[in-house]
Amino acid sequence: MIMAMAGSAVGLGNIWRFPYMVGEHGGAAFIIIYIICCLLVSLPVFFAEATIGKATRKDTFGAMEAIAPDGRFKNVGYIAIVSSFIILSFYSVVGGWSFDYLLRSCAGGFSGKSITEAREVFAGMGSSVLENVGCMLVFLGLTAGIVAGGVEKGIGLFSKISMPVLLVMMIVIASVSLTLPGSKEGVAYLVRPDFSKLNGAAIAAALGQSFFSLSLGVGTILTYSSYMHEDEGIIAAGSWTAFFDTCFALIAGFAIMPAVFAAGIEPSAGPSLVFETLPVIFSRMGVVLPVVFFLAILIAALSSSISLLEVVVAWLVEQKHTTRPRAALLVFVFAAVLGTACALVPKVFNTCDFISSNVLMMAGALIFSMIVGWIMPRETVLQHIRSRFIYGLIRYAAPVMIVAIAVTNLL
């Protein structure tokens, strides 16, 4: 399950959100609050988290059910259960963007175009209903079918080929990336950290970033913890998931930032910097970097999509009795309506990641952090972690911090 809930993790959040979250904030300054919003608040969450999938061996809803059989905590899990749903289906225009990328590589869409026209061309495909609704549909439909294969030859397996096949990739991109012409004021943005940058906004979105990457608070891990081995250790199993995670956000940001500064472009650029800009950097160096570049985002892409999936399926099988393939495709029914909606109404799309984000991922991390630190029993927990300073981490200041940043976030 390590590999799983690594795949979990490395998503989009690492190579499309990660680079350009640096470049909004400063660069290496942000990295370094990144890591450490990582180490002191998003890993103990990940830990309680996974604390209750372990103990409980029951989905997200069950697990609820399990600790407070009187109902108290029903409602946590369907908080849970439409985080994920939510996310998923926003996620997966994204997705589609991917998808429609790779192709568009494939065929040399990009070779001899300037930025402007790249940009047009996103442009573009936004405003394509057939497109764009049909790109998130097939990554969507992906997605499903992955899922459909159940936990072992379907998640598991494409999580222990897909993870060392995308690390290649994104190795092979950061190294032609970083002898571009100019480059080295890319990687110098990523190493010399320039404090004076950072402020509460950037120190609250290094901590969004981190429940964003690890996928915290919407129930993925604590699914995936319900069916980890006996030998499968919490501590093990989150230091080496944050570890990949973290890595992965490093690569894609030496991938990325360098080829930034050697095109001359802001890298505060935002959300659409790999598919307005990146395209056309890459395809200057010929028709298969751009090509390896979007298989590496589909990839990750569905890496963090199965996952959010399997919360919602989980949930159908184990509480509804249901099969995996049905439950699969019933949510890929109703999560290409949501999806549809985000691809066609920018609005929409906007209204779900800030609800998601802000809202839901923040309260169910909150709520599972005091479940595990004040409401388990504290022999429970202990026989999980093993460790008395991270117990005091979930219960004391992974509560504070995550609503420190949510109402820094609201604000």
Given for the second form:
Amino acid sequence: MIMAMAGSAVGLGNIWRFPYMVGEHGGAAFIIIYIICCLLVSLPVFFAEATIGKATRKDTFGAMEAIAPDGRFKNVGYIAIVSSFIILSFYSVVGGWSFDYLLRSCAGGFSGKSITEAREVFAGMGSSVLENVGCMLVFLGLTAGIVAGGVEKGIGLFSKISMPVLLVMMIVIASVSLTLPGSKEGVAYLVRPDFSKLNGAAIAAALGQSFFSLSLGVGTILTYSSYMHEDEGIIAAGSWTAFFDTCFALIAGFAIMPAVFAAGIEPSAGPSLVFETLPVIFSRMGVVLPVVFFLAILIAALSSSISLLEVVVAWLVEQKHTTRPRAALLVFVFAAVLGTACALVPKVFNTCDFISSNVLMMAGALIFSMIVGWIMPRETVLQHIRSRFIYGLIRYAAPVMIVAIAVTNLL
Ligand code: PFF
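Given the form predicted alone above, produce the structure of the same protein in the form predicted in complex with 4-fluoro-L-phenylalanine (PFF).
Zooming out: every chain and molecule, the one shown earlier first.
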């Protein structure tokens, strides 16, 4: 399950948000803060969520009932299931764009294009209902297909194969990118430490990004942990996932920013970076590089979306006694409806993104750490995490920091 957890963590967030965030918030100074946030807050939340999953061996809803049979935390289970469903819906839209751009790159669709032309292509795709919704459905279909294949033979196998491949692809792109004339500025953008940029907003950004990147607070880690083998340890799983996720984000940064600077373009984040700037820059280096890049994005997005769909499928299978393929199909149909709304109405997309990342994930992370720190028997928790220091972080540091960040964000 460790590979599957790493797969859930490595996703679009590593590619389109992390590199820009690093550059904008002080380079190496931000990386240090990001790592501190991971170690002191995000990893303890990961351990907490995983402890709930491994100790109860149930889906998110069942786990909450097992911890409080009087039904006190029933709604927490529902909130997590709804959160992962919402993220899945808008994430599938972007996954669909990656699929679309993979096809376009295979057909050499970006060679000779300027950024302005690429912008027009992106806008054109956004306004074509058939293309936009069709690609989203293909992506969602692939996600549901893998999950329907089962925990070991679907999710486990896909993660075992895709993670090493993904890493190699990113290393190849980074090696090409780093040898371009003018790429040094991009490296400096990422690593030059600027401690003057480290303010409350930078810390909030680091923590928010590490939560999103480690897939915390919506039940994915909980659900995957419920499938862990007895000899797979929670501390090892969390540490490897965070290590792999951070390394991947840094490699993505070295694949992207040097190329952006070598082309003399202003760095940015989000869709404009991935779907407007990079296809043009990479296609200047031949037809293969854009294909590798969009295939990498598609794989990264899929390895995350399967973890989101699994949260809902696990609930349907365990609580509603549906068969796995039928559950996957059912989630596919409902996510297709919300996904279509996200694909066609930017406001719906942005609202889903905002609510899930800023409200639901934070609330989920807070509640999971409070449940493990204050509700579950201390001996049970220590059996899994075996460290009083980490227990202290889960009990005090994580909740305090989450509330502080939520307040900072609201202000
Ligand atoms: N960790 C994924 C990324 O960095 O893109 C996004 C994600 C996946 C968030 C799964 C939440 C989740 F449950």
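In this text, rigid core is short for the largest set of C-alphas that superpose within 1.5 Å between two forms. This structure is a prediction, so every number in the text was calculated from the model and none was measured. Positions refer to the first chain, counted from 1.
- A displacement of 2 angstroms or greater separates the C-alpha positions of Leu198 between the two forms, with the rigid core held in common.
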